[in-house]
Structures are given as C-alpha cells and as structure tokens.
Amino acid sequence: MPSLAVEKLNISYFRSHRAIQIACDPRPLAIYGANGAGKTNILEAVSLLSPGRGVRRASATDMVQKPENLGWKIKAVVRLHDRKYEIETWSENGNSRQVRIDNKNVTQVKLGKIVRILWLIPAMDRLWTEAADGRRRFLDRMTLSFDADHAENVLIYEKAMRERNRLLKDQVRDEHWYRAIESQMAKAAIKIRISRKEALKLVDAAQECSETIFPSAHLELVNAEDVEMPTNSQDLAELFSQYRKRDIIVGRTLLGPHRDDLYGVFSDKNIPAKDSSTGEQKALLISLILANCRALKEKTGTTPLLLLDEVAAHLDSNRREALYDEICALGAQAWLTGTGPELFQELGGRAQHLLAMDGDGKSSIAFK
C-alpha cells in the first residue's frame, strides 16, 4: 500500500470543473478522455496540495472558473501512512490562495511536510534546451521533496534579495543598508544549495542502483557567474559585497542560487542532455522522475504522489509497460492523463480507471 495517497479530492469551480468528486484507492488513477475535458485540470488541482503554484505556475486568478468568478476551493483527505488529513485550499476575489489543514489555516510551507509531489507535464519537454529558471524549477522541486525546509528558505531568499536589488536600482552605496540583508541572503543561500547538492546526490545514488530501461542522467550544479561558491555563509557574505558595485551598475543581483542551473549528461552516450534527441531527452525526464521517487522512499520510507500528463502518448507499449510496473513497483499513488484508454491497457486491474467529459460547458469525470 502507497504511504501517501489521496482518498478524497473534491474541486469547486476550478478552471473546467464546476464541482468533481473524486473518491480514490490507493492505486494509480488512469484518466482519459478528449482534449479540453479537464484532465489536467484535475492535475493541477492535485498539484496545489503541495507548496507553490501549481504545475502550470498559475495566478490565484487564473484558476477561477469563468464567468463566474466566484473563486475556487479545493478539498481533499490525504493518508500519510497511518494518519488521515484533511487538506482545504482556496482562493476568494482573486486574492492569493489560502490554505487549512486539520480545520487550522497555515501557510504553503506546512503541505511541504505532509505531502510530497512530483509532476512531468508537456511544457517540461522543453527542459534541457530552454532557460535555466525551467530547470531551475525542476531542481527545486526534486529537492523539496527530501528537504521540506527548502521551501521556506528559498523565500527567505527571494525576500532579502528583493530588498537589497531595491538598493541596487536606488544606486545607494552606504555598506551600511546592506551589511544585514546580505548576511540573511548568505545564510539562506548555503542552505539552498546545500539541500540542491544533496537532492542530486540521492537522485545519482538511486539511477546508479536501480534496474530500468530509460536511460540515466548524471547531474551537476552549476552557476551563470562560474565562480567557485563559498560553502560558509560568512565568506558567501563578503562574496556579495565584493560583487556589490558591479551589481549596482546593472541593478540587480548577479550572484547567488537564483542564478543556479542544473547540467545534465546523457550516461550512456556521454553527451549533453540538451544535445540528446528529443525522445532521449523525454525517457531522461521519466527517469530522474522514478530515481526521485526511488530515492525518496528510500530515504524517508515515503514514495510521493506522482503526476504525470500525456507521458503515455511518447511511448511506446513496451516503454508504457516498464513506465507501469515502476511506478507499481514503487507504491506510487500516479495521476496519469491520456487521451484514450487504449494507452492504459497495459495497468489493467492495477489502475483506476476513469472518463473525464465535457459537455455543454460542464465537465464530468466517471469510473471506468
């Protein structure tokens, strides 16, 4: 039995879904349907038990069903191995998104330690061969899965820096105003980068041990600056205020993780992800997405819920079969998306099974 699953979503107008009710099993749900039914919909809904915007980076805003506007909500029950939790999280008048857990509002951070999610979705084809900030997502991800903390430092982070690139656009140059924010964005950015180099090293370990057909990635932190990073945030302190005067010119802050990019190699062949052909660089994704769940339960005795949209349509049965039986080798609760039930054939009976409809403007889902 998965050590995390969803028992019950329930999605109040949601994008597509007016009202959907969704009483789920521990195992992996196969939904399909037409494109615009709101599979991934559905997805994204899920995607919002866990901290931050969602697998499509939306505003609060764009979620809410139109014309309506009335807002969206999101309910569900969570198991996490022997307990139960009831999730809520909703948006009002396009405010951000609120969150309770147990009947106690709490902040984004807090769904970090209950639930863990992991997600590969069409516009991540794309990942090797576009901006850092994609994989950088990507890499941030990965590692809040293991390091539920991570969240809550990257915006301490974010916070500070926003502070001092204020001063770096105002062109003040009194060390004084920025002795202490670049002392709290050190701080911070060593655990960052800790966690990221750790996260790597667990995916690594986990693709190196494990028995797969998708190809392996071996995978490196690099930085845009290529400087050598300070492992003491004393040191890294004084990098920034050696950095200060270039950064002033440009207004903004040049150093530091958010400037962070994931490198990854092809093993087998040796050469770049990015340079891999575009079927090689879909079967790396699928890969880093298993040895991130392997790795994971290996280390906290807990597999995450995995996401997964239109992966099945890539491959072919015998890739569909192997994606299948890891995923139900792992104990993972997936949500799987697909536009026909013939590219579930191969989970049979180890699946839910479900219709996601739409018509005349309303969307239904039904099991199969």
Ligand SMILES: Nc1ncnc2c1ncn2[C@@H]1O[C@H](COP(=O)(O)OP(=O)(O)O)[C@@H](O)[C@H]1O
Contents of the next structure:
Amino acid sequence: MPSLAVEKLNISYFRSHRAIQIACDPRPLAIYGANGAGKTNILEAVSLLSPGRGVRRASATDMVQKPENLGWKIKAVVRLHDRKYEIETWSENGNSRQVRIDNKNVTQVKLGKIVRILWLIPAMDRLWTEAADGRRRFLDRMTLSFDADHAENVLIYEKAMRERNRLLKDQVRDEHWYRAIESQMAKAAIKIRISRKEALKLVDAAQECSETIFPSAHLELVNAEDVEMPTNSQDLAELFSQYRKRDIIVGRTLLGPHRDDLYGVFSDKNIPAKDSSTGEQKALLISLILANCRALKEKTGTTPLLLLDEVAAHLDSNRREALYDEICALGAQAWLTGTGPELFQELGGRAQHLLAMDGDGKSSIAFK
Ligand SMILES: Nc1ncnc2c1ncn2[C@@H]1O[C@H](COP(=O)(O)OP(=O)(O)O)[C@@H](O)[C@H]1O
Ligand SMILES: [Mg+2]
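Please move on to the form predicted in complex with this ligand, as the form predicted alone is already shown.
Next comes the full complex, and the chain you just saw is listed first.
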C-alpha cells in the first residue's frame, strides 16, 4: 500500500471545475479525456496540496472560475502512512491562498512536511534548453521532497535578498544597512546549497543502482557567477559584501543560490541534456523523477505523489509499460493524464481509470 495517497479530493469553483468529488483508493489514477476536458486542472488542484504555486505557477486569481469569480477551494483527505490529514486550501476574491490542516490555519510551508509531490508537465519539455529558473524550480521540488525545511529556507533567503536589492537600487552604500541582511542571506544560502547538493547526490545514487530502461543523467549544481562558493556562512557573508560594489551598479544581487543552475549530462552518451533529442530529454526527466521516488522511498519510507501530465502519449508502448511497472513497483499514487483510454491499457486493473469531460465550459469527471 502506498505510504502517501490522496483519499478524497473535492474541487470547487476552481478553473473549469465547479464542484467535483473524487474518492480514490491508493492506486494510480489514469485520467483521460479530450483536450480542454479539465485534466490538467485536476493535477493543478492536487499540486496545490504542496507549498508554492502549483504545476502552472499560476496566481490564485487565475485559478478562480470564470466568469463567476467567486474564489476557489480544494479540500483533500490525504493519508501518510497510517495518519490521515484533512487539507483545505482556498482563495477568496483572488487573494493569496490560505491553508488549513486538520481545521487549523497554517502557513503553506507546513504542507511540505506532509505532502511530497513531484511532477512532469508538457511545459517542462524545454526544461534543458530554456532559462535557468525552470531547472532551479525542478531542482527545488526534488530538494523539497527530501528536505521539508527547504521551502522555508528559500523563502527566508528570497525575502532578505529583496530587502538587499532595495538597498542596492537606492544606491545605499552604508555598510551597516547591509550587514544583518547579508548575514541572514548567507545562513539561508548555505542551508539551501547543502540541501540541493544532498538531493542531487541521492538522485544520482538512485540512478546508479537501478535497472530501469530509462536513460540516466548526471546532474551538477552550477552557479551563474563562476566563483567558488564558500561553505560556511561567515565567508559567504563576506563574499556578499565584496560583491556589493558590482551589485550596486546592476541594482540587484548577482551572487547566490537564486542564480544556481542545474547542468545535466546524458550519462550513456556523455552529451549535455540540452543537446539531446527532444525524446531523450523527456526520457531523462522521467528517469530523474523515478530515481527521485526510489531515493525518497529508501531514505524516508515514503513515496511521493506523482503528477504526470501527458507523459504517456510521448512513450512507445514498451516504455509506457516500463513506466507503469515502475510506478506500481514503487507503490506511488501517480496521477496520469492522456487523451484516450488506450494510453493506459497497460495499467489495467492496477489503476483507477477516470474520464474527464467538458460540457458548456464546465468539466465533469466519472470513474470508468
Ligand atoms: N479560471 C478559469 N475558469 C474557467 N475555466 C477555465 C479557467 N482556466 C482555464 N479554464 C478552462 O479549463 C479548460 C480545461 O483545461 P485543462 O485542464 O488544461 O484541459 P486538459 O484536459 O486539456 O488538460 C480549458 O478549456 C480552459 O478554458
Ligand atoms: Mg492538459
């Protein structure tokens, strides 16, 4: 039985879903239906059970059902090992989203301690060739799966950095304005880097000892500023202060984990991921997500929820079967989408099959 699974999901006035209820068992869910039927919207709703802006990185306002504009709510019962949690997250009038766990108002970062989610969506097809922020987010999701405090460390760092950037923009030169901020940034930055590196190490190791047919990738953490990054916070704070002159000229912080990047190499061919074929790049991402799952299961005994949007369509039936076999062997509750039921044939009775439909701009969902 999966260690982490959604048991109930209620979605209200969220994008195309006015009011849907899904009572699910721990098996994977295969959601099929025509384009625009509301499949990705369901995955997006599930993704909001973890901290952050979800699979589309949308604002709470974008998620409000149009034209009603009433605000939205997602309610879920999630089981983690033998403990159940009731999670509610909602937005009123497009205001930033709120979270409640077991009837207690909490901050978003608390979600990360319960629900670990990894996802693959079509927009990530260009992950290796586009700007670094997409890769950094991918890395951070990986990292968060291993270290629930990672989200909070990133928030602390970014908040302090915004303050520092304000000073830089205002051309403030007085040392004492910076010192406390830079020290706070340095402390958070060190934690962020340690966690990111640890996550990469774990995923690397999980790839080495597996027999998957998906290709493996070696990942490295690199930084836009090509300097040796100190490993203790005093030295890093000192480096921040040395960078100040340069930073004032550009009006922002140049050095730090907010400019980390992920460099991926296709191991078998020793070719950078960005130069691999589109199909290979996709296979690499699948491979990394599966390795992440294995590593997490081994380290914590918990498998994450997997959101795999339109992944099946890009795989031949051999690979599809291999993917499904791995998901089932891991015991992960994967939420898969595709346009037709034939994409999920290989899953058979190992999954729950659902049909999503669009009717007059409102989606519905039915078990098949
Ligand atoms: N805020 C919104 N309010 C109402 N409908 C929306 C909103 N955002 C997106 N939609 C609609 O949701 C529909 C389904 O989207 P999606 O889940 O992406 O479909 P798919 O099944 O292809 O993944 C689209 O037709 C889109 O117009
Ligand atoms: Mg979709």
